[in-house]
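Only one chain is shown below, in structure tokens, and it's the form predicted alone.
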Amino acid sequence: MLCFCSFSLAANSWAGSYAYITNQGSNDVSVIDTAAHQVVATIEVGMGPVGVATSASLGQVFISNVDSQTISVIDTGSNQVIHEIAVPGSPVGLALSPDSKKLYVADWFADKVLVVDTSTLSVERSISVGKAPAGLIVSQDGGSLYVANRDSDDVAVINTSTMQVERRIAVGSHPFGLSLSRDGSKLFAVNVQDDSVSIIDTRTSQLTTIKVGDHPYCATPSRDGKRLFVTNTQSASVSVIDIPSRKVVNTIAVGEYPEGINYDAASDRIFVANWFDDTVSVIDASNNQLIASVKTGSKSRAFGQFILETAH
């Protein structure tokens, strides 16, 4: 694998944040300096990259390649691929445990979640879940893994100590992206075919559902936890939900077919990957204004937690 950089940069040598954007059409990852709004590296990975999981403690980024059935492991110091993990099935969503010791992989076609030991980079077990698992996210204490089962219209909750499914929570039609509130008390499931977001109490499993734009995909909360930003793929927009009132309070126009979305604490900005435009839109989270558009590779998806915070 080769790394083509627009200028020399070791990602962990500067303080700040970087967005690792998977480009499914060009089989590479664009690395964006979130302060400068500039692509600083382009990294070739496997075929059909989709999912992203970043670890500052490991100094690594994991990329799921759905067509080549691999996970690319990127070293953030050199921005080069240092390992390819062969996995069965079709890896889509990725999530890391809080200690970065386990990487969870959603196997879309086999209806399973794979567990990868990040010290050995080997698959150590698999867990049967619902149909077509997509988005994954782990609780802050690492005790629960949440899995969006797109074709089962529910979210599976896995106990990571026993690696067993404890319960399944019915949500809207075709849940895809998942996100958690900053305090971990609320789980957000984005329902593509219902044009809605389910807000789930992680303690009681009670939920409320809020309508958003056309074919929503992913979501990310604000720093204060009061707002949720949701990409609407077929509306070319981001809905802003006021979480306490459970109402959409703003709609922000972005690029065409927005998919992945993440909040960057270092800059207080929202980054949105646009599939049709081959761009990333940048939103100022303080005023909900679109402030920049960054050119990336072909068919940008960035599905997962794609922001990596670094320090000296």
The other form holds:
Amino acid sequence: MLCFCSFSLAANSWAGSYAYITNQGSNDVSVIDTAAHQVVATIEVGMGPVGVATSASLGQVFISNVDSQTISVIDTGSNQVIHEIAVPGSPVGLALSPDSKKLYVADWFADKVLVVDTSTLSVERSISVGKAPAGLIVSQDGGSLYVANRDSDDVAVINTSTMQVERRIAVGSHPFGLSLSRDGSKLFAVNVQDDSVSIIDTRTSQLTTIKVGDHPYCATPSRDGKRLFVTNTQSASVSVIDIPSRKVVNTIAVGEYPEGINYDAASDRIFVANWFDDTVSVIDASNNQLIASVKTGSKSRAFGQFILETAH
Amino acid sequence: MKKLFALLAIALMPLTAAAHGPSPQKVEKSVTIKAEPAKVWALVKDFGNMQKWHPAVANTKLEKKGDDTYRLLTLKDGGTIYEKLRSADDGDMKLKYEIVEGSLPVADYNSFITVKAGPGAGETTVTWVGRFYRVYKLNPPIPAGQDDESAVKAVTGVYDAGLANLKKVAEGK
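With the form predicted alone in hand, show me what the form predicted together with the partner chain looks like.
Below: every chain and molecule of the assembly, starting with the one above.
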């Protein structure tokens, strides 16, 4: 274990990471160097980009453009769009399988999850889920795909070998963002309309619900799995939950209407996209201090796993 | 034509009260008023008397439901808007409210108004911010009058007219 830890520390000192921030209003993606807190590239994509999924192994980032009904595929070497996939619905949430072979796409209005083969870039099937599927996340072993059904107030669990919905877990009102602990034992569903987060035991489906700020959207756990950071869109803040005690221990003021949030392991920092302010707030995860604000494009959303870790 | 769209929007709302549109829209408008902030804030925070400063509002009916406060705005064009007060913070001079239902072609609308001293001495800056979605809640094609542009245009009209008249009223002109 010690050996493993020192290995990952060494790897981190070599690795760089980048945040791919979707800007709904300017129809582009701001690429932020997470160490320098600077935008290093701005990439034009489709209309109304919202969802993001990054793949270090493919060297690609997938962006859902809900208003042009397309997925943009960005090559991370050149930071240019190399493909545009037309999808038959309104793509919002995105998630990749751990081997990056499948891209899952939530179709907001058709109540479906589309499965895209990332080698052929074709939609190979669709799975009916609950109403208004939003956030998606795949378990670390790739076996389960979790879908937040915003208007059914539940999370669907899809078995990815059969592509069938295996169970549905009732959560709070209008779940939007989903996140998983690194060990996969806990699933976090952010319930927009009742200002709460559900912490779900992925083995037993038992859950506890914790009140946070006003109209929360998304969540991300710290590397050690002890804290959960939650964006509160209508209170312009991030709630910090102590996961073992299930209590909010801190509230950090960020920009107006924060949406997407990710933990960056390489820098031990939290990146928050502020939709209203066109900025990304950077929080030092070690002390919960806001340390930087990075100007992005218009109406930044960054919905999904938007940090790309690259090892050199 | 405009009225027809507004009526259409009301007729459709109960049917489509579920998923909102995929892309939120925003409007932010500001005005500088030559009056003390306290005077301006008194007008803004008076949730049951919007007709005192908004020229499109004919009358305002305040309603209490338990701890919650609502208002029914009757507009001069005959439309109505039913709104819920979220908070009125005297310290920050910030009013937060949302639309429950009404004749504006928007969905999931929430808003705040802030009142701040400045930029000059004896001046006040009022900022009105809204976040909302279009009315149409299905995959394209999007019918005319229910798209993002119609929603933004309607809210922009409400804010521009309201802030201009708030300035007039507060400055006593």
